[in-house]
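Have a look below at one chain only, the form predicted on its own, in structure tokens format.
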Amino acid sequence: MDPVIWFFALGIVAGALRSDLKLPPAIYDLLSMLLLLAIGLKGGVELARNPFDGLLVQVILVVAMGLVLPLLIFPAARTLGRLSRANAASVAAHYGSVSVATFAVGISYLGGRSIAYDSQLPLFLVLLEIPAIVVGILLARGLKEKTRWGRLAHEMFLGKSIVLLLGGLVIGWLAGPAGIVPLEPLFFDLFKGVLALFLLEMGLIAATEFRTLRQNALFLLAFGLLAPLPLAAIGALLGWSIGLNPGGTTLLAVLAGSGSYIAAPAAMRIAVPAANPSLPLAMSLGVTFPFNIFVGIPLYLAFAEWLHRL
């Protein structure tokens, strides 16, 4: 197992035992910024090395997946969990969107096994942040005049994660492999160390989310553990069908099977205040995130490799 994952386990244990271990907020913010920029820069450099042939079709299909996934999740959350319309829509938005941290762990996992992935995956990461949130809002509220679409658009498109990912992607593409060399010691060589510290804090946060699982515990645990598998399978099948390599197929499965805990919570708090914010956050961060990094990512890689042997 990749050593960085044990930092997450350490955070969970420390949080469960109510240790006073905690990263200062400024350090946590710095680590998240470094991770987002590193992912964007690496993707931009790889895009500069490769032509854009066929990318438009892939982008359209990936965005279509981002629109379809919440439509599949919503009825399941509504019927199986007996959730209110607002809460079911919020769950759909969270699970239709993506987790940057899970994607970063997926990159680290593939890197440890010297498995290459397609250069456009960071671009897909950016694109998949938004569609599910929009669909979730429409499922909850419809096209109501009271929805503050301007503020909501600002939150989604100018949020920290989107700005840093997209900005890093553009900078890496403009600089190219040669131009990015002076930045490699900070953003590339230290990537796994930064990720380890980030996951330590994520473990501490996840431990606190476990406490919110007491209400509707059976559904929350079952959904958080089982939902990633069919969602990831959809992502893997799409990646295989559009010509991604096994590494790229794995990462698209990781994106499809992950749940957002940054962009979606912020947007849904603004647009759907009737939804309980702790419900989907406890599921995505307290259940699905640990499942994916301990169990899911190796499964998605095995499935992707099996697909590519067909």
Contents of the next structure:
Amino acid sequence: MDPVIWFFALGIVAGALRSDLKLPPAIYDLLSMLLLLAIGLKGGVELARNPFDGLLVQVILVVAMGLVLPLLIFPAARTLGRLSRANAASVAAHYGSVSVATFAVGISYLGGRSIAYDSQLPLFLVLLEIPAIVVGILLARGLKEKTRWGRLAHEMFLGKSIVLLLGGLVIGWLAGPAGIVPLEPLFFDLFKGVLALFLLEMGLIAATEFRTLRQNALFLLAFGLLAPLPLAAIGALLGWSIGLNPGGTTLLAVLAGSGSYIAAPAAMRIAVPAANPSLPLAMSLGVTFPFNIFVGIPLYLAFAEWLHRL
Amino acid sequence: MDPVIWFFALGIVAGALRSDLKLPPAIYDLLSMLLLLAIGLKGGVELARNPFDGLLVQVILVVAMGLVLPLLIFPAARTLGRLSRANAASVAAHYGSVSVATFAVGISYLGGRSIAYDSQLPLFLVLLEIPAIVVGILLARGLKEKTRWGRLAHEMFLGKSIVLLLGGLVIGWLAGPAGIVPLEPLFFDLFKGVLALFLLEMGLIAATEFRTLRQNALFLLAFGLLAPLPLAAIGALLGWSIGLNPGGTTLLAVLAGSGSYIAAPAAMRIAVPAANPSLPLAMSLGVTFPFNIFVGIPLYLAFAEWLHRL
Amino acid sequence: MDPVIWFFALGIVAGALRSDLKLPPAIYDLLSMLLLLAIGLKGGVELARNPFDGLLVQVILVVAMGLVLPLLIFPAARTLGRLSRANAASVAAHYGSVSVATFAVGISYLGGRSIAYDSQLPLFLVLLEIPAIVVGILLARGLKEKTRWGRLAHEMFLGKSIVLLLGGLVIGWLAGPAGIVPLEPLFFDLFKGVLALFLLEMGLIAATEFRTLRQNALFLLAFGLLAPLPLAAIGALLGWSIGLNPGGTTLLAVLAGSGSYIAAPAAMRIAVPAANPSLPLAMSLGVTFPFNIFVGIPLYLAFAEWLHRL
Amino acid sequence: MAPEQRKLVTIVTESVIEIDLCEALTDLGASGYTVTNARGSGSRGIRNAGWSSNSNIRIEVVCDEPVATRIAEHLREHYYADFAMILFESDVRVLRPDKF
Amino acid sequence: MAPEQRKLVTIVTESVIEIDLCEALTDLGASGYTVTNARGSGSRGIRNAGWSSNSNIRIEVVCDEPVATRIAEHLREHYYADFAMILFESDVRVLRPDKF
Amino acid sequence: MAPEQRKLVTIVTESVIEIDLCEALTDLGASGYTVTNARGSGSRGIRNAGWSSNSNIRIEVVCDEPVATRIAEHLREHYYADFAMILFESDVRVLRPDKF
Ligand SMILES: Nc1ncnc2c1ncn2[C@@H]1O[C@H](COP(=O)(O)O)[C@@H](O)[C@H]1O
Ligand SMILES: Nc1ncnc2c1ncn2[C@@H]1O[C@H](COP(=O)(O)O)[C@@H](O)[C@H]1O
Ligand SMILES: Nc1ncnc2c1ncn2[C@@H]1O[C@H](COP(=O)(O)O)[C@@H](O)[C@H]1O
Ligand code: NA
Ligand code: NA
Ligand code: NA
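Having looked at the form predicted on its own, could you now put up the form predicted together with another copy of the chain?
What follows is the whole complex; the chain from before opens it.
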């Protein structure tokens, strides 16, 4: 098993035992910046190496998936989970959007088995972050005029993760495989180590969030464990049908099957304050994230390889 | 001389001249986490590479040393130093416990001369951290019921250093020499650089602590300089007699001869508030730590090699 | 183009669009410490490798340049810019002193084209930091007794940048090319990556400072763009005439043509409170720094090479 | 210049709304504000600043009575129901009353 | 809802006792507390937050008079003798008195 | 020990003058002070703590009336004209009046 995952487990254990271990917020920020930039740069370099055609169609289909996923999740959360409209919409936004950390573990997993993935995947990561949040807000509020879309667009499009991923993509593309060499020691060689530290902190946070899963606990647990599978299947099928390779198909499944915990919480907190913020966080961080990194990713790879053997 | 030590000297000089140089607390935390994890991981990988028998006996003897050392230090501090019961017990706890930074410098020193050390040493580091603190608290308070041992056990066993060292050990052991490779750039290649920065900050702190050495200054200075020698000798003798190699013997001497400045201060502050916290800190950080890294470690290595030639 | 510069551009764009991207202050401190130490260490190792004669004469001439430059800038700022005495003196101090970040980009630029530079340049960086600040203070206040020179000398000579640059120089010199090897992964291999992150933050800051350029905007813009050229020419001529190689000549031009934004702002704020602190900062960070890294450095190299062909 | 009475309004709330809230304070007539990072506990549980979604800020505003009242009204209307938030007010003397 | 009077108790002390102290505050009847990191100087010397053993915290509790008195008593008994600590109390008006 | 009245002086200003200011406070008779990092906005624009030249500190001093007056005088004379700074004062009760 990929050793970075043990760091997540260490964090969970330390958090569950209420250790005083805690990464300073500034370090959490540094680590997440490094991961976002590294993913972007890597994608950009790959884009420079293998330019490809037909990107536009892929982009449209991927964004469409981002718009559709929350529409599938919302009714399930509303009826099966008996969540309020605001809460169901918030869950839809979180699960329709994507988790950068899960994506990073996916990259690390594929890297460990030397499985290549298509260079446009980091771009898809960027593309999938926002649409589901917009749909989630619309599901919660309808088209009321009161929503300050300008403010929200600013929050979403100029949020840290989009800026760093997109900035990294462009810089990696401009620099190309040769130009990036001097930056490799920090962004590529340290990638796994940085991911390990980041997962340690994620484990500590997940342990805390998990504790807040009290009301509706059974539904939330079930949803957090079962939702990734159909969502990831949709992602894998889309990836396979737009011609991604097995690695790329796996990563699109990872994106579809993971829940956001950076962009979505911030945006939903501002746009739909009535939604309970810890509910989707507890699910996505406390249940789905561990499920995905321990069980989901290998499963999605197996599924992607099976699809490609068809 | 190992260049990392010059960073400590730079810190001392800058601190003594009251430079405004200062590492942000978040960076201090990051550096110490990296060191603790690196030491643990390194030990775990070595354990996976060379499993060994007879660990149980060694463990028992090392813990016994941790219980005995403070009992030797306490009367010396009480009589020679005329310290109050609380203060003497606190000094006993600090010097009976161990200093991770000194251990790291020891590793770095051995590494610079390509001297191997037994893989169980990081485990001994973990084992030696706590017993002396427990004895110190008992020396100060007796068996009064009022001591909240549950709270204290939590503080000690789930403190940052134990969790990271032990967690690193387990992860390194699980990952093994092959699995650890992707983590090496962060945790092993950067080790010396991280240690250098950490020692810079230690120098700054030591310069400040040193200034608080006013009352009892002569005794404290003498104790801080002389105590390491007999303590380290005990450690070296134990290491030699339980069959450690010269490198391992040196590191056990380093552990015995060094004073804690992370776990012990925190635990003693809570359990024995009447003890003056800056007294043992000034001694262990301001006197013993520099003594050990400049003079002690080479001496302990010479002694260990002499023992092994017997 | 050197890819690290794109990070600055990314910061500018993100800042101009008011993204919430922001490096925590602790990380800014860490990055600047790493850069300062790396520059110092690199210089020290080079000094150990190629000791040279005639340093004293060079040192005197370089310090003299540091004293003369502000005397040239002050009347220009006073007459052309119609700045108050305090403000003109402050601009003189900033532009007479030097920018570590521009120097780091210069090193990175030369490194990318494998152009060597003389080993004493980091020392010149240290030497040039302070004289212009002293002259600037004298220009603003005359020789009034009220200036607390002791306090100021402490602030300047024991400020972070001098301590780390000088400390790094000495340690690098003591360690030498062989001793420095274990520190290379952190300080040398990561140099460009660290510089990239630092420039990202500089871009964010520059975007903010640029916004404060309102009054006198035209003069400030013109000065920030045009001042570097004659100043750098003076630096290049001095470098060439004291026998520096083309790389060294370029870097001395960079030092002369760049404006301080660490040491000078802090010292001037304390010594000449009446000077508006954001005015020289907006110029040096918002105008001159981008000018230098995008346009100036290549120009100075061309000029230096032309001089050496004479 | 004699010191003069003003109100000090202190707000402790979720850091996610810092930008919006500070904009609102200026719009409501505050001449300035001071923000520090904080952690804490209250009716909405422990907020221990481990990461951004879970950290607090503490905002202070020195202002005159009408502005203080407007701030309290605004917060009650827009934030009290849905956000972890407390607000308290006290009397202070300021040195340059024209500033506030 | 008219504003109502409460006490604001502010404590500045060593950060090493944060966990214990916050537990005690809750036990003594405080409905919440707010903590910020601090540095400072006092009768026990300069505490400049360079590293954890040497850093301060600043705790605020909004509460009613009896709780404020109990907090002061508790601190006097358990911490005053041995820890760097100051405590002061002032009057504040709160908006949702039921919360405190 | 009955609680006794003191003044709480709060200063928000540029962090670049922390060392000088804290020295001055001690010289003016303050028995101590507490500093926290801050950001904010006021008549001199937004100071958002992105980097050191642009960050604020918030200083609190508990002292008696004469010291409070001296502090206000000193700041007015030496800093008010040229530095981003506000100062306000309130009444507090302290537990160990001999300390302040
Ligand atoms: N009684 C109190 N005293 C001081 N601070 C409080 C108190 N109650 C709540 N807070 C702070 O206000 C935040 C939000 O409070 P609440 O909405 O009650 O969860 C908490 O996280 C605390 O930082
Ligand atoms: N007069 C004072 N005004 C404000 N803060 C103080 C004062 N005295 C002490 N403090 C703070 O309380 C902490 C502990 O005080 P002490 O126990 O006097 O050392 C100091 O480190 C300061 O942060
Ligand atoms: N009305 C106010 N309320 C609270 N804090 C303020 C106020 N005005 C200014 N400040 C703080 O004091 C600093 C300096 O103020 P100024 O000199 O007005 O720019 C600002 O950066 C704020 O942190
Ligand atoms: Na998803
Ligand atoms: Na020891
Ligand atoms: Na210059």
